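As a starting point, one isolated chain is supplied in structure tokens, in the form predicted alone.
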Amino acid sequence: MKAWIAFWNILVKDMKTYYLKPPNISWGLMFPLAWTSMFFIRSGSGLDAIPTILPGVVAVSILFGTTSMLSVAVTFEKKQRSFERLLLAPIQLEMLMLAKTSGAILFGTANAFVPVIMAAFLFDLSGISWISWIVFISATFLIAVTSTFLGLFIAVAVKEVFEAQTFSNFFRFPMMFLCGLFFPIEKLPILIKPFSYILPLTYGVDILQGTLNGSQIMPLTLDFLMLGIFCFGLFYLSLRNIRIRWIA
């Protein structure tokens, strides 16, 4: 019970301190919407293109929201040495890091539904079945978890907030072009295509495309399995780096 009380207090503290700061709003919400709106207007495809573009908008909103969140929260506390006080708390490291990342996961999941709500005013989404919506929500949650743990992995490896943002862009911008967000993987050059399948966002976007426009290219079980593997793998590597860099 004490561990869950600590979990809740860490989560609430982070929400009050970091979650609605300007970097999180700009990079986590405004930038994805502005960038994808520009892409939508430039394509000139009309409202009929919304189901095709919406999966990419959702995925980008989650990706930028979660990674920006962790780069600010974890890196700033590490620099101010306040994170060291948390490490001294009588709580397991796994529970501590889940508490630090849960807010970003919730923020990223909420981010996913901002473009969905906007699209609902422009396009009729009532034709999507309730089963597809369940799959959609499950996929957005796993994308948020994977992106959050990717942000944690990046934040652990740097010292300054601006370094975390720069390092995050090293992963985020290639994902925008290699994961099938707005350009089909099938149209990528043959030498670049294999890189798409080693990025976690590829499998999340594939699920979203299957639920919203029926253009899924991989089995649903494979997509969920790969997202689960990336979740556990990134979390394990992050904990390993914390033990080596901050505790040992």
Contents of the next structure:
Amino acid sequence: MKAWIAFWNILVKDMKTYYLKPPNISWGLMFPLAWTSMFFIRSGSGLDAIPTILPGVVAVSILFGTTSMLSVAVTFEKKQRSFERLLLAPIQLEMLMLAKTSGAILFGTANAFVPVIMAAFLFDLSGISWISWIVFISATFLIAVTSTFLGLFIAVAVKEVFEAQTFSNFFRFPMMFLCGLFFPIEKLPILIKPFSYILPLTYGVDILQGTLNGSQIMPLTLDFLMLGIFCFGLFYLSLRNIRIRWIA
Amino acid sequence: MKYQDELVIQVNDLTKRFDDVLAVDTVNFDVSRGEFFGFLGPNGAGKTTTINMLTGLARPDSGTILIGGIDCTKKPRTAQHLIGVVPDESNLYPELTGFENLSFCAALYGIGKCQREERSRHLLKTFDLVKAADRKFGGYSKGMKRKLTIAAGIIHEPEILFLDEPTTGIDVASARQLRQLIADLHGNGTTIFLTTHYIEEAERLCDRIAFIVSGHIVAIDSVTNLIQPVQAKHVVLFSFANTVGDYAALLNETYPGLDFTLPGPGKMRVESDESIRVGPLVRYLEDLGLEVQEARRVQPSLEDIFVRITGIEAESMRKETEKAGGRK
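Having seen the form predicted alone, can you show the form predicted together with its partner chain?
To see the whole picture, the full complex is given below, headed by that same chain.
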């Protein structure tokens, strides 16, 4: 019970301090809108292309919303030493880092629904079954968790806030092109294709494609399993690095 | 002051190395419940590394630490329930108000909403910060920041409080007020572990002191016992308008019963087991061409012992730390 008081207060503080600030909310709205517009203009394909474009826009919204915010917030607190307060509190490190990442997970998940709501005004999404929506929401949540833990992994690996930003891009931009967000994996050159399968977003986007336009290329269970493995793997690696680097 | 025999901090053979630097080398000490324990040393002596290991922010390479009987190296989270920490930097959240900071720190220890708000209000009153309660911490003065950081360190009413350089970087009035608050905390039964480079602060507050230099504890005892060897000494400090040449050898030869040292430019320190007759000495120094500005009898202090044991001038240690910490 006592640990949950700490968990809840860390989450609320982070939401107030970082995620619910006006610049972030506007970022959460503007970013998906800009991406959607860009692809419409580029493809010139009209409103019928929405189900094809939407999975990529949803994924990129989550990816940018979570990795940026979390890695910057944690690096900033580490730099100004307020993170020490958390490390000195009698909370298990696993619980502490889950509390610290929950804000980004919620922010990322909420970000995912901005393009969906926008699309609902432009295209009839009523043909998507409620089971598909449950799968879509589950996948969205898992993508947010994986991307957040990737942000945590980045935050633990760097010392400066600007390093967190640049190191985030090292992962994010390749993912945009290799994970099937806007370019189908099948059409990638044979030598590049293996890289797609070692990136977590590939599996998340595959689920989203399946639910919104039926163009899934891998079994649903494999996608969820791989996302789960990436979640645990990134979280485990981040905790290990915190123990080695920050409690040395 | 008499303390309970129960040892709340037990440190055995504590060692920590950073690459090639041996930061803490086989350190041993105990602290009793209710004791005010001082840890003194220059910058880089190993004070903060030791405090980090005691509080669970760093892992020792070898040795054991028991906090309230709990092995801190094996169960740091359990031990952290018993301790409060005030780091050498005021590291609260700049975007939260004073009240929100205290309330948040209390929540980290699992304290319920009503209780943490009540404690926050009480501490803001105790630390004379009521008017600043709703202002953001980032806008506080250095002294106010230190006060709120100490308040945050005791919000969960810890049995043991670790204070790392609590008065560094703040003005004299705030430092004085903080010392009083710390003394009051000790008076209420809190065990205090203080690291500082202000020897007079340690002398005034602590019951027992350890001197640490280059990762080694070179002396550890009660303040009374540490001062005893110099208490019977007679000391006179001279200040000169001109630079003092290398007269120490000549003076020591002329006055065999006196010990002359030159602690700084334009300064001379004379020490003796017997009473020092200042008048003839002033005349002799003036005959040597020295312009005596002041001759002052001083009471030997812990600083003299520190210099004697460590060979480090307290003044240079203070200046070095102030340069790093920005003390006015």
